[in-house]
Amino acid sequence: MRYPAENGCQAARVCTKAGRAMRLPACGSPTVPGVITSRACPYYGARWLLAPVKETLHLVHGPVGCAYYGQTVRRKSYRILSTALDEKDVVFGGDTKLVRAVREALRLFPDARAVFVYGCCVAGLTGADLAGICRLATRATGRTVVPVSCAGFGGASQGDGHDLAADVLVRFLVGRTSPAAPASYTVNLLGEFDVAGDLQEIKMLLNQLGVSVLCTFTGEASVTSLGYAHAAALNLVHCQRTGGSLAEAMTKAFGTPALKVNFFGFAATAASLRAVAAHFGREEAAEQIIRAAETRVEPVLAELRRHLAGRRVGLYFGGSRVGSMAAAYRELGMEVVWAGAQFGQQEDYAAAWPDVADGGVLLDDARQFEIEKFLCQAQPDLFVGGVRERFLAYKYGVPFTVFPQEGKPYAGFTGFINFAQDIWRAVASPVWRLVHSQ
């Protein structure tokens, strides 16, 4: 399958797998002005990482529309405050308004231990001294007031906001306290957001291994747990795009080693448990867990593979999940014919490459017409993407599942059964026979 972009000015953004030579799409470039894609801005990327952090207030120094936009993250609604900058503030400056807003926020919510102040596009354009104001506010209030300079024009996508948020977490919150009684085997989970219970599945497996989680960045994080996260013996990077920069920063600041893991798919979960066990010398415990899971899970998976083997699937995710998830579909016997991401990295596409079928397409920052072209021409048996792609797939009569998922956990051994069952329910629904009979 060929796309117009392959012959145009952004040919490197799209590539077709042919032969053994690895060709990866270029990524990290700004979207062409005027082109509509699924990307968000750095401000929303920062919100994605920071929104779940407990014991904090979130204050948007920008128009009220930016606050409204950042209120919902991963289909969860969070409390968010705003300075509601208007035309007068653009002309005369909004610094005084920000100082008053921080004081008022802490007066209304005195239990907050930290305040994140997001500097949006308007604050960036007017040259607001976000860092200076936050330093003054920290001294005046006795709370940690954190500047998050995330103007939308300051990066190519929300991925840049992930990096900004990771930097402020390590600089302002991590390493401020010490745990009361650190356990022998402790880890942090980086890039895990507890979607539909995934975190509980992962923690259960680690606990069976004898490993405890000090802090989860940021699905189950608080100012308290972030404060002693540096005491962990190992960082587990579950999402490279949101956790990779955190791991690098913590290694540089505290010397914490990092290990890339993936708990999506039976084989990936088993490999991750073995890797963690090898670090702590718990290899026998890991093998017992895997053997027990295989006895319980494999008969169910064998039946689902019988139904799913050979079916063609297209994947379009946010960031680095495209690499880890492609292997999970291949493990079910499915053929990955299209793999893309809104803001992927080279290592993400390199991880996906072995699991993409010959002739399959890899692309970064897909335009809507490119997704339509794939759905119309390839007629895959399943398309997987975010909520924005759901009805586009339905329009072309293609079964669809959303990722990150909306119902049950997909992580771990039990989660892999949920994952496979949801795929089978989607592709086996009787509605598709009616659609294609018209």
Second form
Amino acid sequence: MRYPAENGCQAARVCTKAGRAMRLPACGSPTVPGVITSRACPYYGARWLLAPVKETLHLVHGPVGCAYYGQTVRRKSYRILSTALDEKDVVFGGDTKLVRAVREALRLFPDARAVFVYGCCVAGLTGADLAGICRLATRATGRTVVPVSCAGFGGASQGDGHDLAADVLVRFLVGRTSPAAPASYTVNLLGEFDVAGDLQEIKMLLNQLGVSVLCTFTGEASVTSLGYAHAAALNLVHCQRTGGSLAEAMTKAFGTPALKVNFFGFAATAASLRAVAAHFGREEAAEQIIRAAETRVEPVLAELRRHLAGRRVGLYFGGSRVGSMAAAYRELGMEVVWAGAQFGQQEDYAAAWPDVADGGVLLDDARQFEIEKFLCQAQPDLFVGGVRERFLAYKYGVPFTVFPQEGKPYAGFTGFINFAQDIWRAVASPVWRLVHSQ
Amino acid sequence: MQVKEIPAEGITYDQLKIEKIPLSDEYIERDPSLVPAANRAVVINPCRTCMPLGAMFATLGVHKAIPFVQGAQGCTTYVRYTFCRIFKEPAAIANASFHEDTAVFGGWKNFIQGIRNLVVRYWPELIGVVTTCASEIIGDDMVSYIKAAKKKLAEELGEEKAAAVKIVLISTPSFAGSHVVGYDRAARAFVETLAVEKTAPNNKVNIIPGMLNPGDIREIKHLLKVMGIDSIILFDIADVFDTPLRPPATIPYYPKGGTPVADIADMANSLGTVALCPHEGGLGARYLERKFGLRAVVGPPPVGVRHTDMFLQNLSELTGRPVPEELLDERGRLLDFMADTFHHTMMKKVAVFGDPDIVVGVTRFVCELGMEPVAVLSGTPSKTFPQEIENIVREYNFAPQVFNGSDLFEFEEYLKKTRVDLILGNSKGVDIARELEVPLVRVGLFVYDRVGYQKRPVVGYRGGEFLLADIVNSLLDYKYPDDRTQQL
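Switching from the form predicted on its own: structure of the form predicted in complex with the partner chain?
Okay, now the whole complex, with that chain kicking things off.
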């Protein structure tokens, strides 16, 4: 597929898989203006990671809009506070307003144990001394006030916000309290956000292994659980993009080893369980769980595979899911003909590479134009992406499943059935036949 | 079987189970001196967003138009996400992708490159340039940027193709107002840029609807059609945010609808301008009045009986056409519906929140239904809002608490201490309604947690019927046991 040239475009952002030589799209570079990208800003990325942290307040230092949008993360609504900067504040500086806001917030919500202060574009441009103010506020209030300098122009995509948020978690909250006992059979889950019950599914599997989860970054995190998270024996990285830098930082600070896992897909879940089991010497238990799951899940999957085999699918994820999810579609017998991410990394594309069909396309930071071209000309049997791509796909009469998903867990063995069933529901809906019957 | 009487007093707050995002399990009495938004610097759960959203909404209401946001990527991504969630439709919005170098060197390069990249892919008929807090603070001189971009387009694509792309500048520094103000400024920017010359009269009426839903726009069109009035609707989002699924054979995808650019130019020749929402479009109507002497009728939003009467009256005066029999029947049907249901609505206490104009309209309607507004909130601060509400409630002898430019935290704390039977507002009120255990009737722009609301009108007599049905059914669903609803 060929696309029009771009002014000042980075090279080889799009590549076609042909033959065995691995060619990966160039990634990490900033988006060219005017191309209708799906990428967002560091503030978006920071909210993505920090919003679920409990026992905290979230104060957005910027115009009211940033707070209004940031209130909803992964379709969940959270309490949000804002300094709602106006013209006066922009001219004379909003620092005093920020100090007042932190104080008032803690008076209104006295049992908050920490405050995240997000510095938006305005704070970045007017040169607000976020770190200094937060230091003073910490001293004055006795509560941890965490500066998150996530100005919208401060990075290429929301990925930079993820890194930033991971950094402040480790610097300000992780390891602040010491647990009562050393926790030998415990793990932390990094980059898991408990979308639609995913976490429950993963926890159940780990519990069957005899391993318990201390803290989940950040699907089930609080100031308390972050405080003793460093006691875990192992860090499991579920999403590389959001969990990877966190794992690195924790290894450096506390010496916690990290293990990459993936609970999407049957084979991936089994492999992850085996890896975790090997670390804790529980191999036998793992084999038992996997055997039991096989007898339970396989008949259902066989039926779904019959329906889905050979169908062509296009994937467009946020970050590293493109690497971990492509295999799950292949497991269902589907053909991945187009795989992209908004802000992927080389290793994500390398992981996706074996599962992309020959002649398929890999691309980073797809423009809406490229998505439209794919939908219109290739007419795939399924397209997978976020809400912004969803209604575009429908306009071209292409079935769609949204990710992060709605409603049911996709992780684990049972989750994989949900995952496959949702695909079958999307593909089998009579509406597509009616659309194309004219 | 004996039916247990429903407590007429409703449920007081101390009887409620408290279940919310909370930091603790128990309800904590908040520091009363800090509850009013006016007393604090911090805004909690805001009920308004910033200007660019309004300008993007407006631009998308023009045929084959794409907004270009001179700012960081989040400013676009969040808004696209918001529109997708509300309308379940794609929204193409381009962005200048500000990065760190832009903050230092300014947005010139991003703008020139961005406009060019957008045009060669999408060939839009119009680009609405929407500024943001970032571009306004670094001081981007957009007027000269646009000149330079046009020159660059002409050099690369030829004069003719370059001239086919109109560019309208909408200055919307996010910190200077809410999305309501953004739409208002867009209305003015579009007529100022495009309607430059008065030629031959066209016997049409200009309608600036404000940020209403596609269903509302269709209802307005219906009223105009029955009246036999030709009109130009600026910004006609009806066939942009509610479009048919008919797969196109070619890309790029453009919705069929939107106000044609030529029609906006023609607005100078109309009989007059009706801005349905004073805060959203009033600036545009007044500009046309000053510049071309077109009569401007600003407000009120035609929600409920009296306001729709006034709207039709105004149209009648502008065009000299009488209100036809068919619309009198529609009015009669709404009145008949009100007579059928007043025993459910009378003396019920309601709270209304949202954007100022829709709140004024809905407040008038609930008063007409015999309901008592106890709290009325406009998320956007407005000079006229308290007076507009005062005019309505004085007529009905009510005295609601009026919150002007406040946030949902104050609203919630107030409602916890007073009795209320029903809340009318957008989806941001779900948490409050759940905590108070009262029904929420969804109305306004930001309704994203239920489907179909964008397709249905609340304006006009027929819209009133839909809204009334919603109000009554919500009350019945909440308060009546099944065996009683069978006996209605």
